[in-house]
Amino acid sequence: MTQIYRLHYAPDNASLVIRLALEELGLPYETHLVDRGTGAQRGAAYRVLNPQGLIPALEMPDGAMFETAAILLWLADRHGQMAPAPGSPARADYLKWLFFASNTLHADLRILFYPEKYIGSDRAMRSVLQSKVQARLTIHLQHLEDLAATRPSWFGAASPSGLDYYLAAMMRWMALYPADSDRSWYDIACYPHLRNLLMRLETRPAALAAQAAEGLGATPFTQPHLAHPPEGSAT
(Lines of atoms letter the chains of each structure in order from A and count residues from 1; the text may use other names and numbers.)
(Lines give C-alpha, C1' and ligand atoms only; values in the text may rest on other atoms or scores of the structure.)
Protein backbone atom coordinates (compact mmCIF):
# COMPACT_ATOMS: atom_id res chain seq x y z
CA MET A 1 0.00 0.00 0.00
CA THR A 2 1.13 3.53 -0.71
CA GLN A 3 -0.85 4.92 2.24
CA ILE A 4 -1.38 3.83 5.82
CA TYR A 5 -4.90 2.45 5.45
CA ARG A 6 -6.99 0.88 2.71
CA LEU A 7 -10.75 0.87 3.25
CA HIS A 8 -12.69 -1.84 1.45
CA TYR A 9 -16.08 -0.24 1.04
CA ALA A 10 -19.41 -0.14 -0.72
CA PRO A 11 -21.34 3.14 -0.92
CA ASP A 12 -23.72 3.79 1.97
CA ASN A 13 -22.80 0.55 3.69
CA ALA A 14 -21.27 0.18 7.15
CA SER A 15 -17.96 1.20 5.60
CA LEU A 16 -19.41 4.73 5.57
CA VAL A 17 -18.88 4.84 9.34
CA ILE A 18 -15.20 4.04 8.95
CA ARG A 19 -14.77 6.54 6.12
CA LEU A 20 -16.25 9.23 8.36
CA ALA A 21 -13.89 8.29 11.20
CA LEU A 22 -10.82 8.29 8.93
CA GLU A 23 -11.81 11.70 7.59
CA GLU A 24 -12.48 13.08 11.07
CA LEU A 25 -9.08 11.87 12.22
CA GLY A 26 -7.41 13.41 9.17
CA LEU A 27 -5.70 10.16 8.26
CA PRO A 28 -4.38 9.28 4.81
CA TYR A 29 -6.21 6.33 3.30
CA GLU A 30 -7.18 4.82 -0.01
CA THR A 31 -10.37 3.01 -0.92
CA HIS A 32 -11.14 -0.19 -2.76
CA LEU A 33 -14.67 -0.76 -4.01
CA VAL A 34 -16.32 -4.01 -2.99
CA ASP A 35 -18.85 -4.33 -5.82
CA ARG A 36 -22.03 -5.68 -4.26
CA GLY A 37 -23.64 -5.75 -7.70
CA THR A 38 -21.37 -8.65 -8.64
CA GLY A 39 -21.32 -10.20 -5.17
CA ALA A 40 -17.65 -9.34 -4.63
CA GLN A 41 -18.16 -9.41 -0.85
CA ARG A 42 -18.81 -13.15 -1.11
CA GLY A 43 -15.76 -13.85 -3.25
CA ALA A 44 -12.68 -15.69 -2.08
CA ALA A 45 -10.41 -12.64 -2.36
CA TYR A 46 -12.56 -10.51 -0.07
CA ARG A 47 -13.17 -13.33 2.40
CA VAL A 48 -9.44 -13.41 3.07
CA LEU A 49 -9.96 -9.96 4.62
CA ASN A 50 -13.34 -10.64 6.22
CA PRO A 51 -14.36 -14.30 6.36
CA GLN A 52 -17.98 -13.32 7.03
CA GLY A 53 -18.19 -11.56 3.68
CA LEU A 54 -19.46 -8.38 5.32
CA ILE A 55 -18.43 -4.79 4.63
CA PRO A 56 -16.18 -3.08 5.76
CA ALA A 57 -12.66 -4.35 6.04
CA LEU A 58 -9.76 -2.07 6.83
CA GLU A 59 -6.24 -3.02 5.76
CA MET A 60 -3.29 -1.58 7.64
CA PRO A 61 0.38 -2.46 8.12
CA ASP A 62 -0.54 -4.82 10.97
CA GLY A 63 -3.09 -6.76 8.88
CA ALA A 64 -6.81 -6.49 8.15
CA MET A 65 -9.59 -5.66 10.57
CA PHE A 66 -13.33 -6.16 10.32
CA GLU A 67 -16.35 -5.37 12.54
CA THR A 68 -17.31 -1.70 12.55
CA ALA A 69 -17.15 -1.11 16.31
CA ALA A 70 -13.78 -2.87 16.60
CA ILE A 71 -12.30 -0.71 13.84
CA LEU A 72 -13.69 2.47 15.42
CA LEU A 73 -12.23 1.59 18.79
CA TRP A 74 -8.86 0.58 17.34
CA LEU A 75 -8.57 3.83 15.37
CA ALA A 76 -9.55 5.90 18.40
CA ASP A 77 -6.99 4.22 20.63
CA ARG A 78 -4.27 4.27 17.99
CA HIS A 79 -4.69 7.97 17.22
CA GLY A 80 -5.86 9.32 20.58
CA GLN A 81 -9.15 10.83 19.40
CA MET A 82 -12.87 10.03 19.03
CA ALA A 83 -13.20 8.01 22.26
CA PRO A 84 -12.29 8.37 25.94
CA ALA A 85 -8.77 7.12 26.49
CA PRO A 86 -8.07 3.84 28.30
CA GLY A 87 -8.11 4.61 32.00
CA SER A 88 -10.45 7.57 31.60
CA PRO A 89 -13.45 7.62 34.01
CA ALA A 90 -15.70 7.92 30.94
CA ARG A 91 -14.24 4.87 29.20
CA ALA A 92 -16.68 2.30 30.58
CA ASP A 93 -19.75 4.34 29.68
CA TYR A 94 -18.46 4.92 26.16
CA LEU A 95 -17.72 1.26 25.60
CA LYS A 96 -21.11 0.04 26.78
CA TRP A 97 -22.92 2.43 24.43
CA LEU A 98 -20.59 1.75 21.50
CA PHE A 99 -21.28 -1.96 21.80
CA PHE A 100 -24.98 -1.31 22.37
CA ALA A 101 -24.90 0.45 19.00
CA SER A 102 -23.08 -2.48 17.41
CA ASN A 103 -24.58 -5.54 19.10
CA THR A 104 -28.15 -4.31 19.64
CA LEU A 105 -29.06 -1.41 17.36
CA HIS A 106 -27.09 -2.47 14.29
CA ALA A 107 -28.02 -6.12 14.80
CA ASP A 108 -31.73 -5.22 14.79
CA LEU A 109 -31.25 -3.14 11.66
CA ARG A 110 -29.85 -6.15 9.87
CA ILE A 111 -32.99 -8.11 10.79
CA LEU A 112 -35.17 -5.25 9.56
CA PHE A 113 -33.31 -4.92 6.26
CA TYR A 114 -32.83 -8.64 5.55
CA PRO A 115 -35.74 -10.49 7.22
CA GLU A 116 -35.54 -13.32 4.71
CA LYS A 117 -32.18 -14.32 6.17
CA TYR A 118 -33.86 -14.92 9.54
CA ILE A 119 -37.38 -16.10 8.76
CA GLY A 120 -37.53 -17.15 5.11
CA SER A 121 -39.55 -15.82 2.20
CA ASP A 122 -43.09 -15.84 3.65
CA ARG A 123 -44.22 -12.22 3.26
CA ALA A 124 -46.72 -12.29 6.13
CA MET A 125 -44.15 -13.65 8.57
CA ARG A 126 -41.59 -11.15 7.34
CA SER A 127 -44.05 -8.33 7.96
CA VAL A 128 -44.70 -9.50 11.52
CA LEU A 129 -40.98 -9.77 12.22
CA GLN A 130 -40.27 -6.32 10.81
CA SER A 131 -43.03 -4.77 12.92
CA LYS A 132 -41.54 -6.29 16.05
CA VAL A 133 -38.08 -5.04 15.14
CA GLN A 134 -39.39 -1.55 14.42
CA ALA A 135 -40.90 -1.46 17.90
CA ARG A 136 -37.57 -2.46 19.40
CA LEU A 137 -35.75 0.18 17.39
CA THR A 138 -37.96 2.97 18.72
CA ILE A 139 -37.01 1.85 22.24
CA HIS A 140 -33.31 1.80 21.32
CA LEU A 141 -33.54 5.29 19.89
CA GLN A 142 -35.30 6.59 22.97
CA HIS A 143 -32.47 5.23 25.11
CA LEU A 144 -29.99 7.12 22.94
CA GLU A 145 -32.14 10.26 22.99
CA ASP A 146 -32.12 10.13 26.80
CA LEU A 147 -28.36 9.65 26.73
CA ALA A 148 -27.89 12.64 24.41
CA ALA A 149 -29.97 14.78 26.78
CA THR A 150 -27.42 14.15 29.56
CA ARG A 151 -24.69 15.64 27.32
CA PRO A 152 -21.82 13.26 28.08
CA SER A 153 -18.46 14.53 26.87
CA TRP A 154 -18.14 11.71 24.32
CA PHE A 155 -21.61 11.86 22.69
CA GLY A 156 -22.85 14.82 20.70
CA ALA A 157 -19.96 17.02 21.81
CA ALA A 158 -17.99 19.56 19.77
CA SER A 159 -15.44 16.87 18.88
CA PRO A 160 -17.34 13.88 17.46
CA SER A 161 -16.77 10.37 18.75
CA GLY A 162 -16.93 7.16 16.81
CA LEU A 163 -20.32 6.51 18.37
CA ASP A 164 -21.64 9.81 16.96
CA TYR A 165 -20.83 8.83 13.40
CA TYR A 166 -21.96 5.23 13.87
CA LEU A 167 -25.37 6.40 15.06
CA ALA A 168 -25.62 9.03 12.31
CA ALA A 169 -25.15 6.40 9.62
CA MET A 170 -27.68 4.07 11.20
CA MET A 171 -30.30 6.79 11.56
CA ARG A 172 -29.74 7.60 7.89
CA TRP A 173 -30.46 3.98 6.98
CA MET A 174 -33.58 3.88 9.16
CA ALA A 175 -35.03 6.72 7.11
CA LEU A 176 -34.25 5.03 3.77
CA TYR A 177 -34.43 1.26 4.01
CA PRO A 178 -35.95 -1.15 3.21
CA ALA A 179 -37.03 0.83 0.17
CA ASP A 180 -40.25 -1.17 -0.28
CA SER A 181 -41.50 -1.08 3.33
CA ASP A 182 -43.46 1.27 5.56
CA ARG A 183 -41.03 3.56 7.38
CA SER A 184 -43.65 5.69 9.16
CA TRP A 185 -42.38 4.24 12.46
CA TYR A 186 -39.26 6.40 12.15
CA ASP A 187 -39.67 10.14 12.78
CA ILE A 188 -36.50 12.10 13.54
CA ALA A 189 -38.60 14.85 15.13
CA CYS A 190 -39.30 12.48 18.03
CA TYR A 191 -35.61 12.64 18.98
CA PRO A 192 -34.66 16.35 19.14
CA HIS A 193 -31.33 15.83 20.89
CA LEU A 194 -30.27 13.22 18.36
CA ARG A 195 -31.48 15.42 15.51
CA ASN A 196 -29.31 18.28 16.76
CA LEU A 197 -26.35 15.89 16.92
CA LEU A 198 -26.94 14.85 13.31
CA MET A 199 -27.30 18.45 12.15
CA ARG A 200 -23.91 19.31 13.62
CA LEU A 201 -22.24 16.26 12.12
CA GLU A 202 -23.45 16.73 8.56
CA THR A 203 -21.75 20.14 8.29
CA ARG A 204 -18.34 18.87 9.39
CA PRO A 205 -15.53 18.46 6.84
CA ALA A 206 -15.54 14.70 7.38
CA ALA A 207 -19.21 14.43 6.45
CA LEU A 208 -18.78 16.76 3.46
CA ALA A 209 -15.98 14.53 2.17
CA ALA A 210 -18.10 11.41 2.60
CA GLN A 211 -21.04 13.10 0.89
CA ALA A 212 -18.92 13.77 -2.19
CA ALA A 213 -17.25 10.35 -2.21
CA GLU A 214 -20.46 8.33 -1.87
CA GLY A 215 -23.10 10.61 -3.40
CA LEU A 216 -25.07 11.09 -0.19
CA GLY A 217 -26.54 14.55 -0.81
CA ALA A 218 -26.38 17.73 1.27
CA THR A 219 -28.31 16.50 4.32
CA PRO A 220 -27.29 12.84 4.58
CA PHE A 221 -28.38 12.33 8.19
CA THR A 222 -31.32 14.64 8.84
CA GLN A 223 -33.09 14.52 5.46
CA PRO A 224 -31.42 11.67 3.62
CA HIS A 225 -31.96 10.60 0.04
CA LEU A 226 -30.83 7.43 -1.68
CA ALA A 227 -27.14 7.55 -2.54
CA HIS A 228 -25.97 8.29 -6.07
CA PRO A 229 -22.32 7.25 -5.83
CA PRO A 230 -19.72 7.88 -8.52
CA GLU A 231 -18.84 4.17 -8.42
CA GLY A 232 -20.54 1.03 -7.21
CA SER A 233 -23.97 0.61 -5.71
CA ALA A 234 -25.43 0.97 -2.22
CA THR A 235 -27.31 -2.32 -2.62
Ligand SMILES: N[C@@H](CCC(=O)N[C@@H](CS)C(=O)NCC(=O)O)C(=O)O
The other form holds:
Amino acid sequence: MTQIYRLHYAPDNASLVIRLALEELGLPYETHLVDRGTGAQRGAAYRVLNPQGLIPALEMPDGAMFETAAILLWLADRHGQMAPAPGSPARADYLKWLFFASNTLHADLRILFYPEKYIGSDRAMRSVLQSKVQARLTIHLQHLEDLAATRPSWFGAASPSGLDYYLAAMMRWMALYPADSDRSWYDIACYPHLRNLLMRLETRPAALAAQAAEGLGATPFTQPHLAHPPEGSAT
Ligand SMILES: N[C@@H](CCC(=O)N[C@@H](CS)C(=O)NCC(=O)O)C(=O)O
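Having seen the form predicted alone, can you show the form predicted together with this ligand?
Following is the full complex, with the preceding chain placed first.
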Protein backbone atom coordinates (compact mmCIF):
# COMPACT_ATOMS: atom_id res chain seq x y z
CA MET A 1 0.00 0.00 0.00
CA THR A 2 1.31 3.47 -0.83
CA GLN A 3 1.84 5.58 2.27
CA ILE A 4 0.27 9.00 2.08
CA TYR A 5 1.91 11.61 4.27
CA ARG A 6 0.21 14.79 5.35
CA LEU A 7 2.54 17.71 5.96
CA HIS A 8 1.26 20.48 8.21
CA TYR A 9 3.12 23.48 6.92
CA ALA A 10 3.46 27.22 6.71
CA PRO A 11 5.37 28.76 3.80
CA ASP A 12 9.09 29.17 4.41
CA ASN A 13 8.83 27.63 7.89
CA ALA A 14 10.74 24.57 9.09
CA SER A 15 8.14 22.49 7.25
CA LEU A 16 10.01 23.56 4.09
CA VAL A 17 12.79 21.14 5.07
CA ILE A 18 10.32 18.27 5.22
CA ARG A 19 8.68 19.26 1.94
CA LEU A 20 12.12 19.23 0.29
CA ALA A 21 12.82 15.76 1.69
CA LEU A 22 9.45 14.38 0.60
CA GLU A 23 10.04 15.79 -2.88
CA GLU A 24 13.59 14.46 -3.03
CA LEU A 25 12.33 11.01 -2.02
CA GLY A 26 9.59 11.20 -4.66
CA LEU A 27 6.89 10.38 -2.11
CA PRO A 28 3.21 11.22 -2.46
CA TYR A 29 2.03 13.67 0.18
CA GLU A 30 -0.76 16.07 1.00
CA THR A 31 -0.29 19.44 2.61
CA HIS A 32 -2.36 21.26 5.18
CA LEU A 33 -1.73 24.96 5.76
CA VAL A 34 -1.13 26.05 9.34
CA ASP A 35 -2.25 29.67 9.19
CA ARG A 36 0.33 31.68 11.09
CA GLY A 37 -1.73 34.80 10.44
CA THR A 38 -4.27 33.52 12.95
CA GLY A 39 -1.74 31.74 15.19
CA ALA A 40 -3.17 28.35 14.18
CA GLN A 41 0.02 26.63 15.36
CA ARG A 42 -0.96 27.51 18.94
CA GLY A 43 -4.55 26.27 18.61
CA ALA A 44 -5.93 23.16 20.26
CA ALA A 45 -6.41 21.28 16.97
CA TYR A 46 -2.77 21.68 15.97
CA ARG A 47 -1.45 20.93 19.44
CA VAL A 48 -2.92 17.44 19.14
CA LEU A 49 -0.28 16.90 16.45
CA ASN A 50 2.51 18.88 18.12
CA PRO A 51 1.96 19.90 21.75
CA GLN A 52 4.80 22.45 21.42
CA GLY A 53 2.75 24.39 18.89
CA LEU A 54 5.65 24.44 16.42
CA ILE A 55 5.66 23.81 12.69
CA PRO A 56 6.13 21.24 11.15
CA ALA A 57 4.12 18.15 11.94
CA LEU A 58 3.94 15.18 9.62
CA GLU A 59 1.02 12.79 9.79
CA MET A 60 1.75 9.27 8.68
CA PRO A 61 0.06 5.91 9.11
CA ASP A 62 2.00 5.37 12.39
CA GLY A 63 0.76 8.66 13.88
CA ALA A 64 1.97 12.26 13.90
CA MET A 65 5.62 13.25 14.15
CA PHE A 66 7.19 16.57 15.06
CA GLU A 67 10.78 17.86 15.28
CA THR A 68 12.36 18.49 11.90
CA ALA A 69 15.47 16.35 12.38
CA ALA A 70 13.50 13.42 13.78
CA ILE A 71 11.19 13.48 10.78
CA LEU A 72 14.17 13.69 8.40
CA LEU A 73 15.81 10.71 10.02
CA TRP A 74 12.60 8.68 10.12
CA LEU A 75 11.91 9.32 6.42
CA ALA A 76 15.49 8.46 5.46
CA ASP A 77 15.43 5.21 7.39
CA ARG A 78 11.97 4.23 6.16
CA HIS A 79 12.76 4.96 2.51
CA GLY A 80 16.47 4.04 2.44
CA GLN A 81 17.74 7.34 1.05
CA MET A 82 19.03 10.73 2.23
CA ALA A 83 21.14 9.46 5.16
CA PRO A 84 23.78 6.78 5.72
CA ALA A 85 21.97 3.55 6.61
CA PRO A 86 21.95 2.30 10.23
CA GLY A 87 25.12 0.27 10.77
CA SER A 88 27.06 1.87 7.91
CA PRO A 89 30.44 3.46 8.74
CA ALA A 90 29.25 7.01 8.01
CA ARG A 91 26.20 6.79 10.25
CA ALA A 92 27.84 8.11 13.42
CA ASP A 93 29.26 11.18 11.70
CA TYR A 94 25.94 11.90 10.03
CA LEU A 95 24.01 11.63 13.28
CA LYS A 96 26.29 13.92 15.24
CA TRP A 97 26.05 16.68 12.62
CA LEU A 98 22.32 16.25 12.13
CA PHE A 99 21.79 16.59 15.87
CA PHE A 100 24.12 19.59 15.95
CA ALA A 101 22.02 21.19 13.20
CA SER A 102 18.86 20.57 15.17
CA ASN A 103 19.73 21.16 18.81
CA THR A 104 22.38 23.86 18.39
CA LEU A 105 22.16 25.65 15.05
CA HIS A 106 18.36 25.64 14.73
CA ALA A 107 17.91 26.31 18.45
CA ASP A 108 20.20 29.35 18.21
CA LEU A 109 18.31 30.55 15.16
CA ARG A 110 15.11 30.48 17.17
CA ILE A 111 16.73 32.89 19.66
CA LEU A 112 17.60 35.22 16.78
CA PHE A 113 14.10 35.05 15.32
CA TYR A 114 12.08 35.13 18.55
CA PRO A 115 14.23 37.08 21.06
CA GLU A 116 11.13 38.15 22.99
CA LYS A 117 10.50 34.53 23.99
CA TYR A 118 13.92 34.42 25.64
CA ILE A 119 14.50 37.89 27.07
CA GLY A 120 11.20 39.75 27.00
CA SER A 121 10.21 43.00 25.36
CA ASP A 122 13.15 45.33 26.20
CA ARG A 123 14.60 46.33 22.82
CA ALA A 124 18.15 46.98 24.06
CA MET A 125 18.29 43.60 25.81
CA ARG A 126 16.98 41.90 22.71
CA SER A 127 19.62 43.54 20.61
CA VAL A 128 22.41 42.38 22.95
CA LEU A 129 21.05 38.84 22.86
CA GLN A 130 20.79 38.87 19.08
CA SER A 131 24.39 40.09 18.72
CA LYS A 132 25.61 37.29 20.93
CA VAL A 133 23.67 34.69 19.02
CA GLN A 134 24.89 36.06 15.69
CA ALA A 135 28.47 35.52 16.92
CA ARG A 136 27.59 31.93 17.84
CA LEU A 137 25.94 31.31 14.46
CA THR A 138 29.04 32.59 12.68
CA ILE A 139 31.14 30.00 14.50
CA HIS A 140 28.61 27.24 13.75
CA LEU A 141 28.70 28.14 10.05
CA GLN A 142 32.48 28.04 10.01
CA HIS A 143 32.41 24.54 11.53
CA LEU A 144 30.00 23.44 8.80
CA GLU A 145 32.17 25.10 6.14
CA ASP A 146 35.15 23.13 7.45
CA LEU A 147 33.08 19.96 7.38
CA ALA A 148 31.96 20.59 3.78
CA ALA A 149 35.61 21.05 2.76
CA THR A 150 36.29 17.43 3.83
CA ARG A 151 33.64 16.26 1.32
CA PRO A 152 31.89 13.56 3.34
CA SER A 153 29.60 11.30 1.32
CA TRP A 154 26.53 12.56 3.22
CA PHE A 155 27.06 16.32 3.11
CA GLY A 156 27.15 18.29 -0.13
CA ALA A 157 27.44 15.11 -2.22
CA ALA A 158 25.71 14.33 -5.52
CA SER A 159 22.81 12.65 -3.75
CA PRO A 160 21.44 15.13 -1.17
CA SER A 161 21.00 14.18 2.45
CA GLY A 162 18.42 15.47 4.88
CA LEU A 163 21.17 17.53 6.50
CA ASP A 164 21.91 19.26 3.18
CA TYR A 165 18.36 20.53 2.86
CA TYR A 166 18.09 21.38 6.55
CA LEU A 167 21.17 23.57 6.34
CA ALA A 168 20.05 25.14 3.04
CA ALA A 169 16.77 26.23 4.59
CA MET A 170 18.50 27.60 7.69
CA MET A 171 20.98 29.60 5.60
CA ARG A 172 18.03 30.97 3.63
CA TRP A 173 16.42 32.12 6.86
CA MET A 174 19.66 33.69 8.10
CA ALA A 175 19.73 35.84 4.97
CA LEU A 176 16.08 36.91 5.37
CA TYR A 177 14.99 37.02 9.01
CA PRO A 178 14.16 38.83 11.16
CA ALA A 179 13.07 40.94 8.20
CA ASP A 180 13.22 44.19 10.20
CA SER A 181 16.75 43.69 11.56
CA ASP A 182 20.33 44.22 10.39
CA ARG A 183 21.40 40.96 8.79
CA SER A 184 24.85 42.08 7.66
CA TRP A 185 26.42 39.56 10.06
CA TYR A 186 25.55 36.86 7.52
CA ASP A 187 27.53 36.73 4.27
CA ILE A 188 27.33 33.58 2.18
CA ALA A 189 30.59 34.55 0.43
CA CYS A 190 32.44 33.65 3.64
CA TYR A 191 31.44 30.02 3.16
CA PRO A 192 32.41 28.95 -0.40
CA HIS A 193 31.93 25.21 0.15
CA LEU A 194 28.50 25.75 1.67
CA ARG A 195 27.60 28.13 -1.14
CA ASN A 196 28.49 25.44 -3.72
CA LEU A 197 26.29 23.00 -1.84
CA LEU A 198 23.39 25.48 -1.88
CA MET A 199 23.89 26.26 -5.57
CA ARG A 200 23.63 22.59 -6.47
CA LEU A 201 20.60 22.03 -4.27
CA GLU A 202 18.56 24.90 -5.65
CA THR A 203 18.64 23.45 -9.17
CA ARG A 204 17.22 20.09 -8.09
CA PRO A 205 13.63 19.14 -8.98
CA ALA A 206 12.81 18.95 -5.26
CA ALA A 207 13.85 22.56 -4.75
CA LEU A 208 11.99 23.70 -7.87
CA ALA A 209 8.81 22.04 -6.60
CA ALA A 210 9.19 23.70 -3.19
CA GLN A 211 9.89 27.07 -4.81
CA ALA A 212 6.63 26.85 -6.75
CA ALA A 213 4.56 25.57 -3.82
CA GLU A 214 5.81 28.18 -1.33
CA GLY A 215 6.67 31.11 -3.62
CA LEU A 216 10.37 31.11 -2.76
CA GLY A 217 11.79 32.61 -5.97
CA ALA A 218 14.50 31.40 -8.35
CA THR A 219 17.54 31.30 -6.03
CA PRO A 220 15.95 30.37 -2.70
CA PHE A 221 19.18 29.37 -0.96
CA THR A 222 21.99 31.46 -2.45
CA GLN A 223 20.20 34.78 -3.06
CA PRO A 224 16.88 34.46 -1.31
CA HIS A 225 13.98 36.89 -1.33
CA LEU A 226 11.04 36.95 1.04
CA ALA A 227 8.46 34.34 0.06
CA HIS A 228 5.36 35.23 -1.95
CA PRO A 229 3.33 32.11 -1.27
CA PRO A 230 0.11 31.22 -3.05
CA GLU A 231 -1.49 30.64 0.37
CA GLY A 232 -0.64 31.47 3.97
CA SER A 233 2.16 33.59 5.36
CA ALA A 234 5.70 32.87 6.51
CA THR A 235 5.47 34.70 9.83
N1 LIG B 1 12.63 22.28 17.11
C2 LIG B 1 11.57 22.52 16.16
C3 LIG B 1 11.55 23.99 15.80
C4 LIG B 1 10.47 24.30 14.80
C5 LIG B 1 10.25 25.79 14.66
O6 LIG B 1 11.00 26.61 15.19
N7 LIG B 1 9.20 26.15 13.93
C8 LIG B 1 8.84 27.55 13.78
C9 LIG B 1 8.64 27.89 12.33
S10 LIG B 1 10.14 27.79 11.42
C11 LIG B 1 7.54 27.82 14.48
O12 LIG B 1 6.70 26.95 14.60
N13 LIG B 1 7.37 29.07 14.92
C14 LIG B 1 6.14 29.52 15.51
C15 LIG B 1 6.31 29.81 16.97
O16 LIG B 1 7.42 29.72 17.54
O17 LIG B 1 5.28 30.17 17.55
C18 LIG B 1 11.76 21.64 14.94
O19 LIG B 1 12.90 21.35 14.61
O20 LIG B 1 10.77 21.24 14.30
